[in-house]
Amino acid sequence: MAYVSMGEAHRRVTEFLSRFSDSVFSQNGSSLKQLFSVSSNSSSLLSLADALNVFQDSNRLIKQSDTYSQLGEILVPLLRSLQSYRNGNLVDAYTSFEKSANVFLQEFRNWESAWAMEAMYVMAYEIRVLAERADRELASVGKNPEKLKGAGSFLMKVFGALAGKGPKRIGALYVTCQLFKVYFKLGTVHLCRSVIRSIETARIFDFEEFPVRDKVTYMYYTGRLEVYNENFVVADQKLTYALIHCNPRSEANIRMILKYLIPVKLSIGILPTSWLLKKYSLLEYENVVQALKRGDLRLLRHALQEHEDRFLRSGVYLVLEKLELQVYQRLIKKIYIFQKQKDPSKAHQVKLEVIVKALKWLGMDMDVDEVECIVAILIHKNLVKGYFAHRSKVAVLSKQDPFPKLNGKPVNS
């Protein structure tokens, strides 16, 4: 930190109360946002810190102030947030930047037009990564990190503001990405679920009004949340949807998006290109695709082992771990064209013993009654057409259509 003297630092501290006031009572919001950008580490708001260390005196600046005291319940904290901010204090400059923003969102509620909606999106934003902040610190020192639990709270109230009628509707679908962030970080997903009701059955919400970011941001966790509850029809839509109005320069989002895409379009019988897989460094799916391909349950196994903790971390796993009956039905269709080539007349007829050989082939040992019920399986399922002659061991294939194409619609579970 640089040295500042006391007559520069009262200057910098008058000049952001100037501003922050200028902006408050001419209805600017662009300028008033960067103003509560406390983590931003913006060189004006850091000399502003370096300077509240000096000049101790910044409360009764603004208790003194005819103009600036009207505002003092919002200034006083947001200055003690920025200053504890700059000191390393983090569950300071959170609780501190807490009271300021409930005091901006009561004001914000009696403005009738939405001129400050970009501020309300800076606090809604600096609310969460502040707190995820102070939680760490708090884990550090053994203490219950228990500040984004509060981000969540104040939030759900920014929610409210918002969810009424009126210009500042647009601002909900933001909140209600801060929001899902909280909730995914606490592991409190099925809160997710209140606020998804207001946005998709309110009639004062017409989706396609919001900004593009948000909207993909909103498809992307609401994609994820059907991945969760393994409806992955409707996680294929909004996941989608989500990747088609992405920023195509933004390779990060798109990588988070595919990152839960590529399983669900997997889970249907779509599999990616490996040109894709490698422009955004997803090679967990390489072997994934190949055992798909090759009908090589080994290799899925290998694979799943291989990236398990990548995959339960984004919660995957067990849309992975079902691809096994796609892998079975890969195997008996490639035997099936075996077969054809050898003798056409013959190929519908599928020996258990001839998968039993195929699998121990592929270093899976497995014996015939073993086979007999995987097949039953695929039949029930529908990833085989076909019927069992039990008394022979053949598995005997339609002759039309013998392996039905997913088109889109997962193996019923």
The other form holds:
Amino acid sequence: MAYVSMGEAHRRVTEFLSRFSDSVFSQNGSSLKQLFSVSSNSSSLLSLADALNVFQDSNRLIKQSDTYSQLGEILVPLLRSLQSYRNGNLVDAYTSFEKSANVFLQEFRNWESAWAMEAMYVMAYEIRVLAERADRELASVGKNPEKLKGAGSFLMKVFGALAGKGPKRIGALYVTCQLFKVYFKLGTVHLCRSVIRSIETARIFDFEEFPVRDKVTYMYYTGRLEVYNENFVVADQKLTYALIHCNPRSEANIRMILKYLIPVKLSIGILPTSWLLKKYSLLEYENVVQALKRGDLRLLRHALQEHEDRFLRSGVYLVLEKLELQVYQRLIKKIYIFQKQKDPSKAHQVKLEVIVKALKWLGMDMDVDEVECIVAILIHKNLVKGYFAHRSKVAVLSKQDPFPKLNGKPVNS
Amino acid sequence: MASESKVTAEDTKIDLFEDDDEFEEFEIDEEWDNKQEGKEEVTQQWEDDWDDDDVNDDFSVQLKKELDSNSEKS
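Could the form predicted in complex with its partner chain be given as well, to go with the form predicted alone?
Full complex below, order starting with the chain above.
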């Protein structure tokens, strides 16, 4: 840390205070937002923090000035947060920031216009990020990491201040996305429901009016929720929206969208090209796709096993496991095509024993009864059209469209 | 041994607060041209008509061979 003289320290602190009060009184949101960016490590905030370590009397400076003292309840804890952050005391940085943010929120509610929206965005972002770092610090000394949960409660208050009628509504989606990030990290995704309801049922505000960056983030997270709930048609719509509107330069985000969109598409019978898998290095899906194309059950099981950990962590394992039925469908269709090539008149009679043999070749030991059970499920789910000639252990396939395609619809449940 | 298990316990505790797929933050003033080139590519990389009657791939050929040979035996 470079040496800072007392005079220089005093100058930096005064400069910050006057920039802050100027921004508030002239209602300059974009200037104000920079002063709240505690975690940005901007050079001006770092040099201010160094100055605060030298000049210990900033609180008195605030109290003595008529202008600054009006903002004292925001400024005093904000300066402390900046200083604590610089000194690596992250729990105190968070706690102080939350104090400042609470008072700022009260002021923000009273302002009629949305001039301070950008500052509010920064505040919402900072509170989340500072809480995450504070929790890491708490966990590392064996204490209960509870700050992120607190940040979630604060963000709900912010949401409440924005979600009503009026010009501030435009910011509600940004805060919603910060809340999603908190809830997904804490594993309390059920708490997303009430904000989603508030966003989606509002008639006073058209979703399309929100900024595109928030719409994309929102669709990504709600799309993921729909994947967990196995609403594949809605998940497809939301994740596709995110994909279409995402910043094309943001490859990491596009990759994350695809990570969820691919299993969704697979479950409704649509495959990604291998170009896509390579371009976004999602090669864990390569064998899954190959298994579907071939009707190769062994390959599907192998692919699921190989990437089990990854698929379980992202929560798509169960979605992929259910692809098995489509793979069975494909395998039986191949047998049917072979038979058609040999003797079209007998093609629609598939002996269960032949399926048993095909599975055995794939290393799967199943008897005729088990195979009958699987074919019954395929018929029930409309992946196969036909019936059993029970005594002769033959599946009699419909002569018309014996293997209906999903065409973008999920398998019947 | 005791210290080892403590480390694992801490790891799992921190691990609880992770979402591997946290969406990267867009800048507050970030804007983009949605019609940029390259975008088309990503949204058109899907095949819905892959389930054809083609059985000339290696897997199918081998499967057919297997089924034929077995049926001769039985």
